[in-house]
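Quick heads-up: it's one chain on its own, the form predicted alone, in structure tokens.
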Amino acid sequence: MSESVLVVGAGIGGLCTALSLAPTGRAITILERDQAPPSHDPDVTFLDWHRQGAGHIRQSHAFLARLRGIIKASHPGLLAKLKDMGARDLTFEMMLSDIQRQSYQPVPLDEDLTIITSRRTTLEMAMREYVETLANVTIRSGFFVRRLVTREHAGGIVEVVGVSGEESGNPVDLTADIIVDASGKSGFLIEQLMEEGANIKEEIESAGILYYTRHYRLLPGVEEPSRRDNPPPNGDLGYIKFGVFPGDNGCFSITVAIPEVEIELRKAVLNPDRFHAITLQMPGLEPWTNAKRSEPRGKVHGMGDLLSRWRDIVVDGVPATRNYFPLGDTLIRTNPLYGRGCSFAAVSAECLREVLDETNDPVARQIAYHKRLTAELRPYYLNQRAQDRSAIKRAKRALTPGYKKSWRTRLLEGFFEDGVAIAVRYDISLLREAMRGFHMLEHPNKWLSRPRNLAKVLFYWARGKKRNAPAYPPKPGPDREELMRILAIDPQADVMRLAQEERVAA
């Protein structure tokens, strides 16, 4: 008899679930808290749809390389479904520089490193009705679940056996054989079998930046700015980081992301006018946001509350629950500058399908899917969690008075600035491996690591910066002191109050 599965959100997380485990023939059915797509429209759906349980689904989004492929290797109709929809492929050739794209020979495998990019809304919406055609799997929109149906087992492990909630004002119990529980960033379902003694291991900090987004559309008859004529539509200052994302049907986002300490800043960027005079002094975001290609949509989107945490839910080799499996932001999280949070689901999901099809022991199975998901995604979040602390410090050093940067200090710096950032616009082999750990196809470091690539890192960082001058990209955009100047904020506020900080906790 087949296994019932009860998934716990129909965002990105609970929908990549039902495309894993639906060719399995499990009978699956998804609770999802908010109502379905308003329209099959995707501008009405992006203006309407109101999703409580994903306040960031007005962020910028984009699947990578490997969400994409695997939904081109397990459902092409899905890949065709997106594309219909208006979602927008950028292609490896994208990305490379002016100095690569005079000698670029494409490979097949080049395929492979494409973004999938638009209106979370859209991607969303795609998947939703794709899903639904599924035959073994059903949503169940308005079902809010409010606890989780637990029972002790031996050995103090606690047990999943269904979901307690409403249905239209009417209070429903749910059974089934596996608990998914895709619930996000704001689910709360893991924090109940915390309380109830599930020894469920947690590392959690800030990741030390806030994201701001606006959505801007193309004017009628207007297409977007060649990649070959204008500076890069992505660049990182310091004290603010910023990029484009191509969207669906004319559309595209800019967001801004600015450090914890810039408060300031923070507070500026809010003002939808202040935003865009933030876009018109950035190179590669003017030819986007001028007012000859594109007009603003609606107000800034903020996103906060941006945390890097990793929970085990096998300690010591010991299951913390019976078949429960939390994915997505549930378990694991991270800064959402390199866009994998999506694809952070779909690993899981697959990984999930593996572990269930292997064996029936429920011990067994916790286990594996532990093991598998530390395998897979732990690399990627070690790596984004040591850049967010090395983002952090350099934010707080760039607002101390006299602040002098140690040997160590400058030598790192120049070995990424000078060597591997100038190396990735030279060689397109190595740009082509850069892309694979980018892409999560492999260990996020495991390029640099090889001799061959370390060697030509080397080679491009010893000749120097008047050797490798056509290689580096444009400034991105003003001095901190000079942007603050231009949106009349006093650059000194936040110089003043951290050192007051420092004082006090002195």
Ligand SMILES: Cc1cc2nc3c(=O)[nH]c(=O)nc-3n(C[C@H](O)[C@H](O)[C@H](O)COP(=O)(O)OP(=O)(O)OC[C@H]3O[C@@H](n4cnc5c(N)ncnc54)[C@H](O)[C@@H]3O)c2cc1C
The other form holds:
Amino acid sequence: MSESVLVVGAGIGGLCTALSLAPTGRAITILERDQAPPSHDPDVTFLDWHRQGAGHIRQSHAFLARLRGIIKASHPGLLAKLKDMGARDLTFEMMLSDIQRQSYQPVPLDEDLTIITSRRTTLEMAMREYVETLANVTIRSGFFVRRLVTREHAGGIVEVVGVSGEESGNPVDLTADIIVDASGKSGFLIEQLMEEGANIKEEIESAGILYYTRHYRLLPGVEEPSRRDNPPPNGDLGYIKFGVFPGDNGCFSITVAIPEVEIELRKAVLNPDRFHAITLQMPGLEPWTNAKRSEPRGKVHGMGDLLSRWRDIVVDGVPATRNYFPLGDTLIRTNPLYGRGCSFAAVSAECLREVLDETNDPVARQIAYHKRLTAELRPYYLNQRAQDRSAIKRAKRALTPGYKKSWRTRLLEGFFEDGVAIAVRYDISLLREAMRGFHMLEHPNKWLSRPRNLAKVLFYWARGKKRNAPAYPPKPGPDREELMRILAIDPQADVMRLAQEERVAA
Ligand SMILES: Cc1cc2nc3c(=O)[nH]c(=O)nc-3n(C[C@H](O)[C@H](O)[C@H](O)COP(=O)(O)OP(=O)(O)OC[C@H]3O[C@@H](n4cnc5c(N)ncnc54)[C@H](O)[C@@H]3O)c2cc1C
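So the form predicted alone is up there; where is the form predicted together with the named molecule?
What follows is the whole complex; the chain from before opens it.
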């Protein structure tokens, strides 16, 4: 008889689990606390889908090529459905600089470097409607899982045998062979297991930024601005980062990320008028948000509590649990800036299928799952965390009067800003390789460790700024003090607050 699988959560991780396991013939039941989308219409769903369990549903989302590739290989019907609902392809060609466009010759592999982007409500609704058509998958909406049903196994290992919860107000207990916990970033079930003694190891630290998103709609009959004639629609000024996410059905969203330490700017950006005013100051955003192109819709959606968090369910070779497989944000959380969370969830679901098919032994399954996740995802996690740490330092430096960079910092910044960033704007094959790391198709640092690629970077770096001038993108926006002045914020307020905090800490 085929195994039964209970999946907690019908967010991206739960739906990816269904996509991955459904072809194996297992009987899959997804339990979701929130109700189903209210409509098949993406606009109605965007406005009215109440998602208490996924507070980030109205934040900008994009699926990297790794996730797109998984969908394309196993469920091409879903890719078609996403397109039908209006989800957009951001192709490799769209990432090229003006210099590169002049000589670009597409190669077949470029198609594998495509991002899918849309309103997340639309992405999720398309996935969910597709998953509902799979023969051996059932989604039970309005089912709140309160607890995992467990029993203690030899050696302090906690065995999970089912769930206990409420469905439409009635208590319900369910059992299954496999329990997948895809309850997301606020999922508390894994904490129950820790309280019961499961030796789950956790590392956690702040990602150092907050996210703010506002949605826009193109005016009737108006097209999106061309990428050829305008500055890049994304940029990083240190004290603020921003990007445009093209969406379905004439919509797009703008997301700005602001360092934790910029408290005054964080407050200001929540005001819709000031958010809009910021977009008009950024040369890459203004062509999208000016009054002839589009109109803003609704409030600014802010999102804090952004963490890097890694949990190990096997420590020193000993599994903490049996029959329990967490994935998605409940297992690994990363800074949304890298756009990798959904791909992490999808890759985990693939790893899960592989280990469940490989062996029936519960201990071997837990160990193999952990090993695979570590090999597949840990390098990206560590790479991102290192970048977050240096961005946090950079944001603090911007608020430290008279700060002088060490020669090492200047050298490293020079290498990345005047070497790497410029080389990938000249050399198309180099950009292709760099994008493979970005899209999680190979280790994020691998492309740069290839001697031929490093030599190219060093060549461009050594040529100097003057000869490389055509490859430098225009400045993405005003300096910190200038933007603060435009927004009528005192630029010194956070400088003084930080200085005071550091005095107290010392
Ligand atoms: C601001 C922001 C922007 C992001 N942008 C991107 C991006 O561009 N690209 C990208 O790849 N990733 C992005 N991410 C990350 C991505 O959203 C997550 O990694 C992804 O949603 C994880 O999927 P999940 O299934 O673990 O959690 P979710 O998608 O949050 O789903 C969890 C589900 O579990 C349900 N649930 C929770 N508890 C229970 C319970 N007890 N009983 C029943 N149901 C329950 C919830 O209702 C929810 O539906 C972003 C994240 C944030 C915060």
